[in-house]
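Encoded as structure tokens, the following chain is the form predicted alone, with no partner shown.
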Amino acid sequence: MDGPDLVNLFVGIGLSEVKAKETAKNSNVSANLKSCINAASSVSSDEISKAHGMLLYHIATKIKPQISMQIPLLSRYVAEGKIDSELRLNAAMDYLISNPLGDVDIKAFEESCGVGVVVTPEQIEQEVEKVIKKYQAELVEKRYRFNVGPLMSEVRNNLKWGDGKVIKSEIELQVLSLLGPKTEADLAPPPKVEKVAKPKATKPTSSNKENLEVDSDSASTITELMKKVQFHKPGENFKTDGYVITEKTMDLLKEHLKITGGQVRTRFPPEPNGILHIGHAKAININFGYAAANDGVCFLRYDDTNPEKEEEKFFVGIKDMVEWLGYKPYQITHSSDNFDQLYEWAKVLIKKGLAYVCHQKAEEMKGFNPVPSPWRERPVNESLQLFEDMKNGMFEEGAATLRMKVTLEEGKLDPVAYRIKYVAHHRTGDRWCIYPTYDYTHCLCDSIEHITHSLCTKEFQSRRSSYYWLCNALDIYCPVQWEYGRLNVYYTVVSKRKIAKLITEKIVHDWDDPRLFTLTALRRRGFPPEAINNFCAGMGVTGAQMGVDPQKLEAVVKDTLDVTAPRSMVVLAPLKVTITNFPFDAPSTIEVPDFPKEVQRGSHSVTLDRVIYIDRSDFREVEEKGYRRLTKGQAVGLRYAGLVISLENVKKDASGQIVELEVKCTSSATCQEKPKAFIHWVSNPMFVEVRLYERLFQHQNPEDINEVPGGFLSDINPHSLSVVEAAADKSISGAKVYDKFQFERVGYFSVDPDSTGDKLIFNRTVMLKEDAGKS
């Protein structure tokens, strides 16, 4: 049936011409609707009514592939008038999706969707009367501003198959009877309620409309966010779109539920060939967060199937970062734990004619239109023997692979399951010279661990069909794969290969260089783990890939450190200042609050002496318009000291560089004119090293050749790191590695691991917002 005929067919059941044309363009919905019409027409030769036509259209658009074979059943029930509303129809489809295999129990089916159940107007009237009586006092008080929605829901819950329109009409009638006609007061606009501003949330735009589309407007933590995600319930894998059901599926799911007790199980499966980065933080939070939000467990599984790139430091680093973010794995497992089982399953695939040994070279298999393998149909026994030969080291690397007979969504044909690598494995030593690939290993390890939700980034969507195919081909439990959009941060690179290049080129020092966005680097820079977790929560959970400016992450870090980092005074560019009329005979001690807005949280002592140090930026020899700090004609206050200083003399060295200021002081309490600014200072300081970090790259997308034709190494910011010797108050002398402070008026800083007993080193985490006039 061609396009015009289809449109006429669909118009004939009550669709508008526009809707009919739209439907005809969708081959899947068109096929479903044709099946519906054929089945309905077989019941009666009469023309299909518009009411029935709309229900048939509902079947065609809403039915899931798992129960598409039941289209004739549903259509007949609609045509016979046994299913006469969307409510009953949805209940019927829910029943069928819960019982996807075998013959339909007609009695249970009809009970599930209320076939034959009649709700009379008298029953509706009585039920509405009960509910109105229950809420009568509130109705009388609020009159027509009372929200009758909950009343409608309560009646519908008690009379499941009652006609919604009749229920609504009866409620309106009884409310009118109780309250009488609307008065002028009822018709007047409601009083304005002052709106409470929502905190700003980092929210990328996305057009994705899958079940995992959840924004972050009302979620401040990852647990809150993941409670909103509409994934399937454990054991109800068969209800998800695209899930493949076989005759053994339901029995396998029952066995799975016995083993897990219906518990949610997720896993975080990194390859131990590099350090985790900010994108992994999202994956960690989603996997561990979803499990935590549903009282489940999350495995940390090392996908250690590529021994030539794996190092012990990466295993340790991954575990450290997961725990640093505040998560404890239920179990730590390795893909290599299952090498024996994976090998046995590979032989099962060969015996079933679903895998074969191939001798094509890697370059011959690349791309989306490679030459089909001439060995695809080789005899089963021959492939079994050759696979055994591969295991026994009788082929050179690249001379043979084991390939699966399946086509990925992206069109890639027969992905490799095993390849030869003469490299010792960190756990199994020289026992194996063949190693399984990700495409083969991933879903099988998920099955072995009885993972309920295999959560991964969107690029793995093209492997979903092979994931289901492989589990079903081996007749083993099949988890459900859900995909979410990966997180990319601008002005950085996270590729392991490119970070390794930055290290070998001595552009950065190591994987934890604070200019990188690896998690070890962010920890060293001073980012609190809870800030990273909250940032991930702020991103929401969507299927859209998102790119984020680092400033959005830094804003969350600032918010966290603002309430956790005690204040201290540190001068980055110290300039000596002598108070010529120092009012005390000896150095005095001042108690300074750790958190000026919350003095009850504690304080620390600072020394005030006749010689202090201020920041060079807080003095101008030549006055400038709008400058509010110390000049020849402008005094400035000293924070916490109760003093205002004014310039008397400027001392310079032979080169003309200012080396000292001489000032006189007055009490701020008796000062006739309040100073425009109060600056920080130190006295009798200790000297510390401070590392000031800027963006490593100059362009938003350093890997994009359109933005950076010379490649990412040509885009390095030459000013990404500067080191200064700063004068610090001695109250921070006992600081330990990763302790965090706000250096007042400057920014947030963290103690670097390079610090020694003789010298503290601080990394700038983030700057404070610049004050107008630099006060």
The other form holds:
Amino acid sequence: MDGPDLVNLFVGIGLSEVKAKETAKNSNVSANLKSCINAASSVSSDEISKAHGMLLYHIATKIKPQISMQIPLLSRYVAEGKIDSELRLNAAMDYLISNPLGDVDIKAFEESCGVGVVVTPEQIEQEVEKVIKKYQAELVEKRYRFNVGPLMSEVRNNLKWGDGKVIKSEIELQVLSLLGPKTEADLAPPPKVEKVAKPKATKPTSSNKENLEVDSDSASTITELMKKVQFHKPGENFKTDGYVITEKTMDLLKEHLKITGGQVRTRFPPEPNGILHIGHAKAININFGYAAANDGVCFLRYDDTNPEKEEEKFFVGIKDMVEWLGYKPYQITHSSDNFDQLYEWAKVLIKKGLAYVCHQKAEEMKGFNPVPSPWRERPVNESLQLFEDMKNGMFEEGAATLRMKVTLEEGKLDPVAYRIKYVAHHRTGDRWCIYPTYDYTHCLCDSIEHITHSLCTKEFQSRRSSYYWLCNALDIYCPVQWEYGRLNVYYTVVSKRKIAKLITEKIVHDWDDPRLFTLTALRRRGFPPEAINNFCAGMGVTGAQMGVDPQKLEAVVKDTLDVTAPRSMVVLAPLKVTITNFPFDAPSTIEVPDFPKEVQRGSHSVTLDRVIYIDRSDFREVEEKGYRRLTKGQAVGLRYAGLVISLENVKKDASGQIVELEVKCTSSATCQEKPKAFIHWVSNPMFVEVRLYERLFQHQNPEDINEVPGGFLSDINPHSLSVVEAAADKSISGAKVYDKFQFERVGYFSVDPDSTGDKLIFNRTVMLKEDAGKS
Amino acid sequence: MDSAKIQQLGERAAKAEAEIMALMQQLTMLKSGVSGNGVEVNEEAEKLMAENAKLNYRINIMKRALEDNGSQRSAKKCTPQSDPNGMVNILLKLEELFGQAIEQAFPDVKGFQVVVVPTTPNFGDYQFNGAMSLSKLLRTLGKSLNPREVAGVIKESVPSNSVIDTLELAGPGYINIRLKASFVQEQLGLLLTRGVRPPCGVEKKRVIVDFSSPNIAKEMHVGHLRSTIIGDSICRLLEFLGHDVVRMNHVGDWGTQFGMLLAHLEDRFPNFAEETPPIGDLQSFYKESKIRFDSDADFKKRAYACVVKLQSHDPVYIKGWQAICDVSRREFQKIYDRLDIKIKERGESFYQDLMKKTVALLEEAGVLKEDDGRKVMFAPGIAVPLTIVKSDGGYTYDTSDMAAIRQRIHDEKADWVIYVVDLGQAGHFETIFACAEVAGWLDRKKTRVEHVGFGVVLGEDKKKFKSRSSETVRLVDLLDEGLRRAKEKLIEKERDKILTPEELESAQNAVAYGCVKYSDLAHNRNGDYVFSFDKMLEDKGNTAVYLLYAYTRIRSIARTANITDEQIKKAVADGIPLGHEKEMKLAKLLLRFPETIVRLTVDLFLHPLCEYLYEVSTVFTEFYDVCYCVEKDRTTGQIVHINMDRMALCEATANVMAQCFSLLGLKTVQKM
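Starting from the form predicted alone shown above, please give the structure in the form predicted together with its partner chain.
Once more the chain from above appears, this time first in line as the rest of the complex follows.
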């Protein structure tokens, strides 16, 4: 049956022309719908009514693949009128999916969807009465602002198979008779509830309809987000889309539940060959966060299958960063812990005829249309012996691999499970010269650790079927893989190789250079971990890949620091100012609150003397419209000092550079005209080094050859780092590494680990405003 | 000198200077190995160095593979299938070393069976005493050396290794072996980090264990108990060693008794074909039909007719048969659940169709003899033949056992078939095995078959075990009594005042079923065995009660001191010194676990495992009496110091004991 016939068939059951056409295009749904219609037609020769048609369409679109063989059963029940609502239909499908094996127990099945249960209007009326009575007081008080939704579901709970529409109108009717018609007050807009601003992700760059099961909104904290996420319950793996059920599945799941006690188990599995970056922060948050929100546990598993790349410092660094983000691994494991088991399983695969030793070169396996391996059908014993030979060093590197007989979604043939490397492994030493691949190792380690939810980024969606295939081929517990969109941040690069290049080219100093988006860099720059976590929460767990402007992250950082970083006055470009009529004999001390909005959180002392320093940008010789700070004719206030200064004299050096201002002061309480602005200042300062950072790259996607034809190294922002000698108030002299401050009117700053006892060094975390020029 | 010449010389000097400069530059470049030509040289060198490193790595891998391969050929050694993380079987390791020594010292000697045995601490840890027999063997080869000389040569030929500390000649030609402390420490560390794992060096086999095997429609009695307990423990042992074990329940679900049962069923529940007959008490049902069968000739005739119908697979009678079997099966299952036995049913009925084929094959092979209308089969050297076909054309137990052994070897591809049946059947199985060989189905070199027999259960009066009314004791009643007695014992010891009701119940179960199993397994199975709850429940000596209690006590040491696994792991990582003599003694005993259980598979006697378990418990007590694990302040009772090394040793002891219990089918409890 081709296009037009299909469309006619679908129109025949009541679909609109447009919908019928759309459906005909989707081969999956149309095949389902066709078998629905066939089954329904077999019940009676009458035409299928529109109501039945809609239910059949519901089956065709909503049925999960693992119960698609039950389409005829469901369709017959629809055609016979035994299942007559979506409610019943969904209950029926739920039942089937929960009981996937063996013949359908018809009695239990019918019970599950209420076949034959009739709910009379009288029953509904009584039930609604009961519920209304229960909430009467609240209803009368809130009147029409009372949300009747919960009432409906309560009635529903008690009358499982009641008609939703009838219940709704019954409730409306009874509410009306209780409250009378709406008054004017009822129609007025409701009093405003203050809304909390949420950081929002930019629009997803790509969207994928297929994976909408993971569809949760953003939230402000990870726990909040993870409570909303709709993943399967431990042990109900078989209910998820695409999960493959074998004869052993149910027993394995039973065993699995026995071992885990029904606990949620996730894992964060980084390769220990580099440094963690902002993208990993999302993975950490999702895995640890989901476990925490469900009283589960999360493993930190070093995916150390590749011997060439691992270095001890990366192992330590990864653990540090996980802990820095506030998470504690339930257990730290290594993929290499399982090398023996993996090797045994490889032999099982060979014996089952599901893997073979292949001698194609790496280049031959790559490319668009690779030639299938000529060694695919070699005898089991031969593969077994050759695999042993691989292990025993009888082949050159690359001269033999072990491949699995499975095709990936993207069409990749027979992925490699083992390859030869004459390289020592940092944990297994010189024991092995064959090492397993990601494709082979990952799912098996998940299975060994009894992971319930194997959460990974979207790129791995194409590996899901091979993941399931491998676990099932070995008859071992098969976890469920869920994918979420990868997080990409603009104006930066995160690949290990590219950062290494930036370091060797001396563009940045090291892996933790604050201009980078590695987690150590962000820590050094002064980003608080909770800000990073909340930022990730804001991204949600959708399947879409997203690109985010660093400003979005900075906004969350600012929100966090606003309530955590005490204020201090620091002048980045100091200009000496002498107050000629300084009203005190000696320097005076002023108590300044750490958080002006919350005075109770403490204060620090600031010295005020004859000589103060202000920022060069806070003075202009030439008056300018809209400039509100110090000029010849315009006085300016000094923050917290209670003084207003006006210019008397400008001193310059030989080159005409201003070196000092002389000013007169008046008390701000007595001055005639209130100054237009109050500026920050310091007296008797200490001098500190301040490193000011800007974006490292000029373009949004420095790696994109279309945007930056010269490659990412050509896109460096020459002003990404400037170092200034700043005058700081002495109250910050005791600051320790990573202490964070708001330099008033300037931005947030964090103490750099390079600081010494003699000299403090600050990194600019974020500016207060994008352009601090005016005000 | 004219100016031209001067200029010339000056130019030459300048040129030479420039050359010197260039050379010097090159030199520094070469030294630092950067820029110019240096780069290429360097890259090349680096490549070669990397290549070299890889080749070295590869050589190492190949050498090791060769070694493994070599030793594999020299008799029994780790096969690749065995668990590489498995525990080292020290005895096997020593036998290998001595094997290599003999091969080197006396290359002419072939196929000498090396035996090393554990010995008393006075002499060392193990002893090699093959010098005497080797001396005799050498004499036949024309070499005259006395045993002590032989031992001396062997001692010098033992290859260097990480296991042996000292070798010492003693007596007429013994070699006493003492283990290296470092080896013991290392192995104990592995025991703690990896857990008690099956030993390496075990070749995986497919094993069928035929045990329990009660008769349908009759109740299980105490006689079935031994087969069930011994069979289950054998399965547990073989499963732990990594074999592919099939637990087979060869129930008696076919035969003439079903004729009378079915005939009686017809009368009592005429519509049994439509509706499952509600037979409540199968015992009285059996007795009723038996009485009718013995007294009513008509009934007897009908009973025979029913047999014929059943054997022709009449669906109605099959249904009735099924119903009767189901009733029995449920009763059996209750007992298996209580005893924690897993077993797969494959009764005699399974072999019905195979029997025809079996007979045909035997006929074809020409091994059947006519005897007075019967067809019988003789095995060489055995007087009593098997009756394969009766004179009325019917089959016998012999026929079904022949069909079964062929099916097990041929279709099930078993490498090893074990029958756990009482010793009374020894002759029968001997005949079956011999006939299977005659028929060409069994090759004893490839397939191991054996009858694991056991003696009769006796009452305390040393007579056949009977109830007071001198009937066969029902197993259910026996187990119930066990539960009752266990509870009495616990209450007598005032455990009910310490334990919560749940804890008391699990202790009661563990003790009741544990003591029944343990006292059966702790005796040489070939002897008759006196069933006595009083003896079983004694809390001293080699009894389940004592051992289970000892185990919980060891576990509680760590618990009360609040030790975490991490602390133990750390202690292991730091190395356990085993400085005290008693620590070392205990550690060495624990490491004998692998050889102990491997030894069990030679003759499938399980009592040595019980003896080992008891020894572990006594040696632990010796250790615990003199070695402080947790030091407490005498007055306040506060913990002053925890000796983590010793805690680790406690942990290892408990783990080994737990594994022994598990092999014996005993459940342990946290508290009792």
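For the two forms, the rigid core is made up of the largest set of C-alpha atoms that agree within 1.5 Å on superposition. Since the structure is predicted, the reported quantities are computational estimates derived from the model, not experimental observations. Numbering follows the first chain given and starts at 1.
* **Core-aligned CA displacement of Ala669 at least 2 Å between these two forms** => False for Ala669: its C-alpha shift is below 2 Å.
* Core-aligned CA displacement of Tyr57 at least 2 Å between these two forms -> The answer is yes; the displacement is at least 2 Å.
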